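Below, in structure tokens: the form predicted alone, a single chain.
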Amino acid sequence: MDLKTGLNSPVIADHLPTLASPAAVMTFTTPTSFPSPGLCLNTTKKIPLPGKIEEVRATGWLDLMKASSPTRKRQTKDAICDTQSDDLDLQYRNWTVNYPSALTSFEEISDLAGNKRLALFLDYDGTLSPIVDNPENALMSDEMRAAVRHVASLFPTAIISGRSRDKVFDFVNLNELYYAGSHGMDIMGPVRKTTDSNGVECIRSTDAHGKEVNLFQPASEFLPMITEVYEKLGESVKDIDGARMEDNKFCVSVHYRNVAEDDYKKVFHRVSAVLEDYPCLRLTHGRKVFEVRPVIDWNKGKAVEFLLESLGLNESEDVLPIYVGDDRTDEDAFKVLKASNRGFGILVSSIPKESDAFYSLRDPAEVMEFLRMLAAWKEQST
């Protein structure tokens, strides 16, 4: 498959900055304490910087701040603002020629495909379900389940959420699934095929229903430091109206969608103030969220992996990996497919951005009727 790489039309271009660099990958341990230095490689204390520097750096993330979620297009007869939409479509439009619609190019995703064996990777909010204003209401739909049960019972599926793995469960309650929640820091996957570990360490378990699985954490021993850093943050912020913390285990989020946009600049101040003391934490931005997160060279890209493999797949020239997400952190999913060349990422999205997935949808209306096409497609096929 030769992915594309040049982009004509308008984009949005969210680079994320981070607070700290990654460093090595853990196996799964007990916790029993803080990290010790040694998991903190390439890591020192934040000095804070001189004045006028700070201010530009915290003024970069004002920026990232406001671009990160568009405004929603709401109906009005004002003529100015039916002209903005029309160029908004029209963007869109031209974006899709180098993102093409995952809907209109199924027959060419169907030739692809062929005979090899689909394995699907899921986001979860805004890819199943809609973006809301407050989190904890981002429910997927009984349509939305039952295409998601249908194609994995045909293809091996997978949810891979930036919520704790516990959460994401619950929202979907399906068994028929695998699931990693954290960003991938927290997986519970089927039983390794292989012998090899390759350095990755797994508990064995089993699920509700008394299914054998594989429990992956590679971040457990940050649990008491994300714990603590959860306390503090949610002290430091509880005076901004609208912020929102959500303790997604192994790492924190920071909500601000509801708050003003007067007070983003005092949210990033006091998130950053806190992260200062916590060298081995990262702070990352999505969509209308701030993400702390372990210093550990572990991401959904890796998490993908880890997945495969574990399915006996990783190895296969015959196998099409195949990953749907909306948010900057599935980007690290879409690369790992393109380099390999031999699956793709399909961007949820209505708006022109830079990706490095393959295909687009919309919305998670279309997602849905993705999937549907897929499921329909595997059964007429066989």
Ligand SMILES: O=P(O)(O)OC[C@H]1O[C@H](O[C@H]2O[C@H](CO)[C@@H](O)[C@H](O)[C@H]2O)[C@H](O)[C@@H](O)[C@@H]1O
The other form holds:
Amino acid sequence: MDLKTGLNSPVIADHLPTLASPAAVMTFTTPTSFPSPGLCLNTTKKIPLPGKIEEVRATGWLDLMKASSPTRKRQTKDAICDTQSDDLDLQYRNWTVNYPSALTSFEEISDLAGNKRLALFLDYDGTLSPIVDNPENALMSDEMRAAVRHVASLFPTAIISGRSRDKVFDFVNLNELYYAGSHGMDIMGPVRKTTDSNGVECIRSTDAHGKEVNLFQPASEFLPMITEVYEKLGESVKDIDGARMEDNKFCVSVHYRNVAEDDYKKVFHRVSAVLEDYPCLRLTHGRKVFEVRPVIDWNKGKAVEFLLESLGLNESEDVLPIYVGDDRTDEDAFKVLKASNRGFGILVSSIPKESDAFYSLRDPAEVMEFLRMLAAWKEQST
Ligand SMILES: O=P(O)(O)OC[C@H]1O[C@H](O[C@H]2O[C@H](CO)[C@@H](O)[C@H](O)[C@H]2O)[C@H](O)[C@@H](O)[C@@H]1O
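To test you: the structure above is the form predicted alone. What is the structure of the form predicted in complex with this ligand?
Everything in the complex follows now, all chains and molecules, and the chain you saw is the first one.
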């Protein structure tokens, strides 16, 4: 969808997600094996681009870095100017023509759900907790925890986060859920209800409460490489004021939210320079953060498919998966749901954005309200 064209689109009537006919249900195919890091080691090292082109590439990244997830300080400054704030408001309202609010469309959503079984997938940062300057302080409120606990008692619910699984569990602290950390590369899910014979290598384990679980870690071979690159990246950005590293087990985050804009370029160059030696790792960009991860064909979308199958919900047409997330990496999950015509994504954003989600919510406060509405609807309809 073209955002500009979309803004003027009067078409609301046909925006409903088309849900799959029984024949079109999502089929999950896990790659039987992933490329091992060893295979990448023989890959020819990337030849650095000549000065000018390299500069253009960096400028592209730089624009992205500046535009991504403006701090609250900047939003407040914008809000001081009434005209500008009215414009933003109008843009947002126009945008919701194409991405209707999941709150105001709740009746439509509950009609879609009908008697289907819901499966809920929730991102963490920016979805269940507000974006804050220090990633260690991204706590979830008690009210939000209660809302998540409530929906999890009614529908299978999973958290799918870029953080390490342990870290996100510490934040959420609910045993009723399933957790996928490292952008889905570290899943602790239910013991599979379907057959184990399609090549998926899971480790049978027990959780903190002795419950049997399946551990799926498709990037486990990359762990030594990730540990090494974490050290090198840390070393390379340590003199940049405000740069912060985060070890997310199978991925590494380099945060620049607290870095002065003049130093953004430095962050980008330092990170790219380290990655020149790691053709098996790739760089993605989130909300004022660079994320380094293995090049394997696995993401939050695959994690959703994997969990649906583990829950025994993949084959049946009476299941409605809903994914709520705010970041670029959540788009992989939105795409999977859209492509399979089964469920839909809800984008959490207070600014207009292109997305494969179907509905929108402004911020974590609205996410909490939506979760409460879902729980209330389920309880009064049974
Ligand atoms: O998939 P998610 O759960 O959304 O994780 C993505 C990244 O989230 C965290 O960073 C973001 O939130 C921080 C706390 O609000 C904020 O300071 C940072 O600027 C955001 O990018 C997390 O710290 C990262 O490691 C995750 O990759």
